[in-house]
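We begin with a single chain expressed as structure tokens, specifically the form predicted on its own.
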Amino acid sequence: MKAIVIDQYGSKEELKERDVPKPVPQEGEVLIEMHAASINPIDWKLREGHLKGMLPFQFPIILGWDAAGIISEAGANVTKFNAGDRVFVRPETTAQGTYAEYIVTQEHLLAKIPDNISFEEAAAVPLAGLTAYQCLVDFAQLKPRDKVLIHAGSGGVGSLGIQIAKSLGYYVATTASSKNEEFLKSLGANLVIKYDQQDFEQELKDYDLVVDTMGGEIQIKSFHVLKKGGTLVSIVQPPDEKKAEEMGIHAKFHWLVPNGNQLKELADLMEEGKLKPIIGSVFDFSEQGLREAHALSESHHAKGKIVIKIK
């Protein structure tokens, strides 16, 4: 099967077409048709070697961990799902990633994609829209009309975790530039703090929570819109907890956990339209739609999710 992979860390010119073995599916597993991926910052990161330490991979590495298709085969005892059946996943982390024509994958991982959305809605959702929703549901115990904070609301993250958080019935400010002010107030944002107007640390006061998604001074500054006993959850950095503790804050850095029971509270939000995959650009299941994704990723102005269209 055709899949792109890197041999060695560098730059997205080690993104490299190749035929590769088709995998099969175990016990628990389905091979997955795939449809469609897409792309964050994780995929670059890796490939760099920034995260050679966390995941110490063998090569030839498939990078990608978001996945829309269908079920081509069902291994073993495998009894939620069906071949012929559209599914969506964020698959465990591993160096068999999904740009690739097919993947295999754990059941319990898995959600179906409801018939208003197509798979390349779906592929922009398993790994940002996870993100989100368990930086606002899993370390705050937050209660309608709570005030969040979510840094850089234009991104995958950020344009998912708006959507969510007000299915939730909080109150939600963001940051972005004052060209996506509007964009960013359809899909529910209350306050826009426009950063390239606005400093958010002089505007927001006695926040619940805040989603860091920049790190940095960003993240420094943050702290300071929240109320005590408030939480800060980044997925960029660990917060400095030291000065948490003494401003009587939670901070956390959270890694994402894969989980299907999860994903299919998201599909449900998707099939009663109050959540919609905002995609920003596609590109072809090349070398070259790899490279010019990578590198649209890499400038950190992609609006919505980088889809990678596969069939």
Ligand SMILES: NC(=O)c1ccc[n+]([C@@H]2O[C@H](COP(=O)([O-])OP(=O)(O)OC[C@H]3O[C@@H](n4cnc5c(N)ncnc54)[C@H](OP(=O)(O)O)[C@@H]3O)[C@@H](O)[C@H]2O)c1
Given for the second form:
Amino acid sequence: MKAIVIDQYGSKEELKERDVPKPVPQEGEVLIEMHAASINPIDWKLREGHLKGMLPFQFPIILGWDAAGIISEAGANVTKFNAGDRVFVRPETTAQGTYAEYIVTQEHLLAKIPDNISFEEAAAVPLAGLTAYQCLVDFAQLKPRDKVLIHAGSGGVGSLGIQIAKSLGYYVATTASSKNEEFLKSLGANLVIKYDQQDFEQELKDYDLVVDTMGGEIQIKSFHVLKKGGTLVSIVQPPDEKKAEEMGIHAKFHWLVPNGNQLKELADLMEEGKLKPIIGSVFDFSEQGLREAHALSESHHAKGKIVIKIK
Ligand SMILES: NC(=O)c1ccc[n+]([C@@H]2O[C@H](COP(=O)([O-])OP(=O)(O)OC[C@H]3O[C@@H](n4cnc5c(N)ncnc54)[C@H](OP(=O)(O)O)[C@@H]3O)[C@@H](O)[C@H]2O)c1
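Based on the form predicted on its own presented above, generate the structure block for the form predicted together with the named molecule.
Below is the whole assembly, all chains and molecules, this chain first.
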């Protein structure tokens, strides 16, 4: 089968088309014929070698950890899904990623794609959507109308996070450049802080939760918009938990945990029209397509999600 692999860490020129063996599903696994994948910043961070300590993979590595497709074969003891099902998944983080014509993954990580959602839309959701969902639900006991700040609202995690937070009834503030203000209001954001014109630290106070997608100075300033007892969850950089304690707030780092049950919750939101995947760009499943997709993600200014159309 065709896959796009890297044989060493380096620039996007390392992305190479290769014929590799089609994987075989083991017990509890399914083989998925891939229709679409999507790009996340972890793809190029891993490609550049920044994650080699945490994820010491052998080469060649197939990058990509979002998948949407059709089950073509179910392994032994697969009970809830069948060949022919349209499914999407955030597979485990292994060196056999989703820039491939086929993947195998465990049944318990899968969810069915709603009929009103295309493969491209479905592929845009698992990694970024589960990350946003877990940050919004797993770290703080929020109630409707509680105030949430989601940084980088126009990115992959942010554009899904705003909609998930609104579906939970929260008041949502977000940060983006001014060109994206109307876009983020259309997603349901109550307040858009334009980082090229405003300082969010001056504009916001008494927030219940901050989802930190930026780190650095933005993370440090975010401590000051939380109310006492509020929570900051960072997905980019471990926060200073000691300083947080001194300030009477909670601060945690989160690394997404793949979860089929939570993905089903997101599928239900999509089916109900409450969660619309935002596809900013679609690229071909080719060396050139993947290189262009990585370049866009590396710009830090991609809008919504970057999708790879495989079939
Ligand atoms: N720990 C985990 O499990 C986990 C999971 C998912 C993602 N992540 C990490 O979380 C980060 C965000 O991921 P993502 O997929 O959402 O990235 P992304 O889609 O590449 O984010 C791009 C967005 O960032 C916005 N942005 C850039 N500079 C900004 C600033 N100073 N203030 C506010 N927004 C700004 C851009 O909006 P403008 O064009 O308007 O500037 C753009 O729309 C990445 O570092 C990723 O690696 C971690």
